[in-house]
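One chain comes next, on its own, written out as structure tokens in the form predicted alone.
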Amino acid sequence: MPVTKAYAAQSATSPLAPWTLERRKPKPHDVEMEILYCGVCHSDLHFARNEWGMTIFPVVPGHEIVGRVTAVGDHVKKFKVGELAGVGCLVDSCRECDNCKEGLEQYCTQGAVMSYNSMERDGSGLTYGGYSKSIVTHEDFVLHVSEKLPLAAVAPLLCAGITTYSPLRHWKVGKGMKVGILGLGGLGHMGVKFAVSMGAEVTMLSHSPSKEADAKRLGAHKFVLTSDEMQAKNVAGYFDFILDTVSAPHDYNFYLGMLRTNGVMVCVGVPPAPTAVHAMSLIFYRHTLAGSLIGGIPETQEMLDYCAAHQITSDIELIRMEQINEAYERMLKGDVRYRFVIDMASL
């Protein structure tokens, strides 16, 4: 089997370091890609350090993958050698359950196969992610990427982009709606860009006054400092929709109180511990608290096409592969605006 250079964590306490892994030769429906850029998601850090208790070591993280097609299987119809392509969080699913048939492969009832730390459905081994020089994936889970956008800034769209785009689309955010984006980070900055482009009035909700200037630069129409009691009071019952991107502990009830009648708050961040929600926060004014996980393959392709049409990309800081451990530490401190992307030419 072909070998490729990669960076892997060998244990929860070891830093990411050079490693060599085997990729399968392309099967009839496979696409082989040279990885040019790979975004760095906070979940990469969670898996590298086994913070969710589910990591299989060694682990090669990375699920925001863009590159160029280098080989295709004999039966591949969707891609040609030389084309730009992307691979996101998903590389397989059962294809047979109701969710898969509806293009919601992320909710596959038999368990979706993720880009890394998942077992292949055929039992051939473990998946390894984008912190590597190449990847081989079934054509149904490879995405077309536009030549019109800077490729490095496209990479985070494969996770941060679709994670925020999907709930905005599902709950039909658009003109005339008042939308709050809670948290300005890798997810939040994409939420602002998408909601603004969809025609909503967008307010950034943040406890950090230093985020106001950047929120406005990204297109937010308003800024509310949530630690200021008066500012928070002024938006009680104000929003039709709140996109909660925060992964740190916070009080859901506080933000549910900012929703109008029939308002919806959708969580895409994952706090480390359960959060108490009072029934009264939901019952009065018929509020909805919901969650959303990335997006299926059709919707992810829709999102990439939407970004190409509206010239939307992520704000990134390009790093070399050997800077990844430093990048993780900076990410924990919130010292990135707003997504690290690895230049795989440095590997």
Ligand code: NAP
Contents of the next structure:
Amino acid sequence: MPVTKAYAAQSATSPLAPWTLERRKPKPHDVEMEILYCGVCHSDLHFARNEWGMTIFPVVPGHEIVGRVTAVGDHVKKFKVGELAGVGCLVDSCRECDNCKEGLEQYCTQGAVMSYNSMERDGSGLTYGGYSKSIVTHEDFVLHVSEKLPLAAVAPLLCAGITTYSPLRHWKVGKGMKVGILGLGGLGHMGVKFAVSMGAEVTMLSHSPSKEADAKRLGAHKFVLTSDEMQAKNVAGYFDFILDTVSAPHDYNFYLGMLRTNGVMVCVGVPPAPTAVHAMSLIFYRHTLAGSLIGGIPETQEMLDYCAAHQITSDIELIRMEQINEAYERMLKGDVRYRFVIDMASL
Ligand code: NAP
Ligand code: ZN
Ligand code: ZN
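Switch from the form predicted alone to the form predicted together with the named molecule and print that structure.
All chains and molecules follow, beginning with the one already shown.
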């Protein structure tokens, strides 16, 4: 079994540190990649610190993976050695349930296998993510990546990109719609770029006054400082659609009040603890509160192709592997503009 260097958390309170793990030898349908860059998602931090109470240690986070194909199994047709490729949050699913058949593998009724902290379908062991030098993945879950975009800035598309693109598409965001993107972090900044490119009027809803100029630079038409009562009042009953990307506890009722009649708020951010939603927040003006999990494989490829066609990538700060613990602390303070990406050459 090929051994690969990695960074792992050994417990909820220990910092990430060097570790080694074994990747399987490529099976007939497997693609082996050298990982060149891996994005740092807030979910990685939630998992490393067991904030959702479901982590199995040691955990190797990382699900925004891009690199070059180094080997392929005998039956692989989609990829050749030397090509660029990407792996996101999903690495396997049953392929047979209604959701899988529809290309919604993230909602596989047998349980999708995630790129880390998941049991392989054959029970052979746990999955380990992209904070490592290589990964072996079934070709059905490997994505084509454009040679024309800066590769490090493509990595975050594999999670932050698809997680924001998918709900914007599902709820048909486009011209004539007033859209609020709540939280300007890794997901939020991609949400702004996509919603603007789809033709919507986009307002950044942020609790950080220092991010106003960046929000406008990213394409947002308006900026609302959510902690400013007057500014928040001005957008009461205003939005057709709000995408909530906030990772920390916050009051959904407050933001539901910003929706117009029939407005929809979609949660993608996952605060560690539940929040109470008052029925009145939904009943008045027939509001909908919904959720959305990443996106399926066909839609992830569609999103990557859309980004190549529209020259959309993530705004990143490249870090070395050993800076990961410091990066987590900065992410908690909202001090990331707007996605950390690890240069795997540093591992
Ligand atoms: P991030 O880069 O840390 O961004 C989160 C943003 O939330 C911050 O930049 C900040 O924006 C806002 N925020 C943070 N603390 C806040 C507070 N106390 N009050 C109000 N706003 C606050 O995180 P991310 O990587 O974008 O991930 C965001 C969330 O989405 C995480 O919970 C992550 O686990 C989840 N996620 C879900 C999916 C899915 O499939 N549904 C996929 C990926 C990630 P402002 O400074 O602008 O307020
Ligand atoms: Zn993620
Ligand atoms: Zn399935």
